[in-house]
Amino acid sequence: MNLLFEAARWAPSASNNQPWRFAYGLRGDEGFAKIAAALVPFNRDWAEKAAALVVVASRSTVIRPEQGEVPNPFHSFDAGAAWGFLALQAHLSGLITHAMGGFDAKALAASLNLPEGYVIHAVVAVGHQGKVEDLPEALQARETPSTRLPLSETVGRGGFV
């Protein structure tokens, strides 16, 4: 894990603020059980069986010393660069990760005792790939490659498409 960690360390953040924060707990201990618990059923079925599970936050402030504590408008996009280098690392490292909104922000907070000040983005399943076979029937038939759109429809020369 600490590797993967390591990868989102390097992300580039506004100001080098470096907003984002990552509790995270491995199969089997109470960290684990802890996530587990605040997601919600659908994805429970499935993210209990991954090796780890991540959660995603930033401090939605900043100090400045001119205007001391301040909202940090760029702390999700910073906090997004930094999961997206994690990501990246861990499939370098031949694993599979799944970012999940389907949680309970609340419940989630006060068990890892989130600092005031941060929001939750997002929870991540870190693991090798499963058999489709192991998975609940319904998830089975959702188990293809996601699809993307064309860059024609996500990217304009010059303005927006």
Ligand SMILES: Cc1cc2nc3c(=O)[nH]c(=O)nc-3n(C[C@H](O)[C@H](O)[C@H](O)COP(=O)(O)O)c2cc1C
Given for the second form:
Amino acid sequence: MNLLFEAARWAPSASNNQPWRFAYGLRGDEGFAKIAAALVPFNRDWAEKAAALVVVASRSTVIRPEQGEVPNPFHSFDAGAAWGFLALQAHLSGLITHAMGGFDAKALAASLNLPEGYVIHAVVAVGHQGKVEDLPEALQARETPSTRLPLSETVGRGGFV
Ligand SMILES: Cc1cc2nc3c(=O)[nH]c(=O)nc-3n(C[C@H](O)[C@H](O)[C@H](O)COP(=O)(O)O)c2cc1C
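Would you mind generating the form predicted in complex with this ligand now that we have the form predicted alone?
Starting with the chain above, the whole complex follows.
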């Protein structure tokens, strides 16, 4: 796991604030059980088979010398970059990552002692690709390669499309 967190550590961030924080558990340990317990049942069904569950959070404020504690408008963007780096490193290491927004953020914050001023963005399952047959039938249908919008719909030269 350290290799993945090391990749995330090198993500760029506004003023190099590095607002991201990660908490994780490995399947079988207490941390994993706490994280899995906070997932919505739809996600828990498959994610509890992962090798690790990683919670991505970030601090929403920053301390400035003259202003004291002020909101950091870039904390989510920076945490997104950090999880992206983690995901790419996982891919390079032959692992799969799958982010989830379906979880009880309040329960997770309490069970993992999230410090004041931080927000949880996502839970990420990390592991090796499992077999489709091992999934509940309802989930097997989802196991087809996903597509992306063409660049013509997301990138504009000289203005947004
Ligand atoms: C912030 C975020 C929240 C997501 N929430 C869920 C979720 O709760 N459950 C789930 O099964 N997938 C979730 N996903 C996975 C996306 O649905 C998935 O990445 C997307 O459909 C593209 O598929 P791919 O990653 O297989 O290419 C989430 C992804 C992100 C980035």
